[in-house]
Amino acid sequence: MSEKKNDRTPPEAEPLRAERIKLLIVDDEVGYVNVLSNRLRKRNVDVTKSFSGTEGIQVLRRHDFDVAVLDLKMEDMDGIEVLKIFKKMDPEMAVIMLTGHGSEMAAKEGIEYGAFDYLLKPCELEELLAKIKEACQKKIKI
């Protein structure tokens, strides 16, 4: 994805994005989803919503994300597995797990089988926003 860059931004400001950032959100809480999607299309992000890791994957077949959100319990699939699967899809994704609390084990081994970072269920929208922005400016770079 080529970054644009606005002629009038001085030469020493942080890049900065020309598109809104594209963000897959896959949690099969349908409520958390919705509620969550629509405060963060708010904020300039353009939310894609999946209720499960299967439809997850099948949505990231037929588009490309900056960033995907992804639950790391699931009914249908464990929230590793779809992160690996993920990962050999598209490689650059950066991915942002979300877990309960007693389950920080589990999504330090996401971090081992490259996610970006993890986050505790419930977390404030702006905690997770400064990650999603963090995730895309980490991608800029590379």
Contents of the next structure:
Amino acid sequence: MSEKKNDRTPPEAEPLRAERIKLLIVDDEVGYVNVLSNRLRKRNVDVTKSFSGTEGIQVLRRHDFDVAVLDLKMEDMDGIEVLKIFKKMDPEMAVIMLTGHGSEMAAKEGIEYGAFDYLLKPCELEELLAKIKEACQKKIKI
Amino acid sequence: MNKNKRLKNPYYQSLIRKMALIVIIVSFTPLVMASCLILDYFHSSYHEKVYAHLGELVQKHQQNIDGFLTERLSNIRFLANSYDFEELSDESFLQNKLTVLQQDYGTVFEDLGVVNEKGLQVAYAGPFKLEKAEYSKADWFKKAMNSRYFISDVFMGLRGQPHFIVSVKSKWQGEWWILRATINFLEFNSLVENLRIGKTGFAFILNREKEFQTKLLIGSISDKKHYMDHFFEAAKVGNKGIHIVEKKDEFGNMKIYVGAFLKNNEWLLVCQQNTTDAFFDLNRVRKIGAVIFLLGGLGIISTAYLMSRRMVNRIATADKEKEMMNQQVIETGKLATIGELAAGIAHEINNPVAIMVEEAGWIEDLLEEEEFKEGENLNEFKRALKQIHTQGGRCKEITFKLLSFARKTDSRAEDVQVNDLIEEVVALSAQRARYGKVLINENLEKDLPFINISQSEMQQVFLNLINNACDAMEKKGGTIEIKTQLAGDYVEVEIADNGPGIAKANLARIFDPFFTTKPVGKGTGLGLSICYGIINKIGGKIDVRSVLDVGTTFRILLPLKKEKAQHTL
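Could you drop in the structure for the form predicted in complex with its partner chain? We only have the form predicted alone so far.
The next block holds the full complex; its first chain is the one shown before.
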């Protein structure tokens, strides 16, 4: 199934956007952020890593991103708070939330604050990629 | 039927036996002791009484007979002393004296005779022709010559009839002579015959040679001679008085012999009576006692058995109820703690697993590059990575289930008709049930109020319970009974199977996460934990009753929302 998606997604992404998607990952799980960014870069996504809520906010001050992937459970800041700040700083940036199983309520709250969607962590890479592309397309349409 | 089946349990059987035994022992011991004591006391005192009575009777007769003999002797002695040999030798005079005696004493005196020193009867008065009879060779004569007064044993003599002789020896003109009288045997016999006791008691007299001195009743006695030895032996020791002997005769009947010596210990008066006759009252009392004892004993035994049976039945019922009660208690506190712990672990494990899976994915990505395309072990790498992916998926599944059990809030609740939900789930399980030869019966109360729950979660609960029931009855098949009904503020759902039941030890743990009786790899042990989590979250209750070899019943109570209930009603 993943191979199928693999075949399909890259050609889909190409004609829509000449530029690579600029993505910000905010998650305090270093190992996860690293491997995720590696794999996404391999799939032609321009990934910027940040390992805490505060770091994410700082990065966003200096750069623009199409999409942000935001972990809702971080040590320094609550994911929802980060989301609110993100939305203030860049209302156009789509935010995809990552949440643990069993705390979907927080994710639903996030959608009310303007998040694009949420995914349960750990998620399939292809699923995440598809979601990122979907969010990106929506942003372009807007 | 159920009751009897329960009582057939060896534990309860032995309980019944023990209880009955204790009651029987406790009741019988004093009963037997008291009975024995009373019987023994009664027996000995009654024996004493009977012996005393018999002894007294015999003693009286002994005195009577002795008196009779002495009196007869003194009659003769009076004659011998009053008249001399010459006078008495006159037969008419002698006849005259006999007539006087017979007038005074009836036919006791049969005849009179005067015998000289040589044994020749010089004079005779009586009905027989015994004048000039020669007695010198007669036994009695020899004995009579040896003592002054003599009473002979009974003998036939010259006349050929039983009789005995009373004689007095006197001296006249330097020569001894004897005055003798014959005592009518029948007259004497009547004295003894009077001594009759009860139905079987009668008396007789024996001499030292153990010859009967009295007439005997026909068939009453055959040969008792050697028994009489006892009396003679007893007489040697006691010499005087009454001797009582209990002996078996040749027919095996116990008899009492009461003996007393007469005539200077020459004769023995024996009174015999069957013990059954003598102790008739005692035996009757014994029989009545035995019957009372038997009936009482029967009563005690049957009461003991019935009572213990009833008691044990109560105990069995109580045990069963207790068992049921035990089974229904779910340690909610423990479950909550375990749930939180499990959720914590699941969270912690989630991230490392996610990283591992992603790293594996990254390697997969890298393997796509040209430099590795020619790699010798490329396929092996790919397979291993896929395996990591798969196993990572399994971990993820488990952590998801754990979190489902523990999660506090989730899923959109909506108004649901429980019956519809159950029918959907039953339809889903129908295929599986058919394979397992499991029949699913629905007994759903119509027009149940709607309940505000998450449809998918409720489905999960029902599916889980039905699947478990099917698993339990996999081998033998069976029936699942699904019942819904309104119970106060709750909708009650019962899912009952008639499978093998759950062992008591397991029952307490079935809602614990990771507790499973299924083989490794077949079950995660989370199904019921999740059900519990779901039901608990919406404020419902779930409990289980199970009896081995009878079946298991899960009962779920789903709370109605008050205003909603009113609304739908």
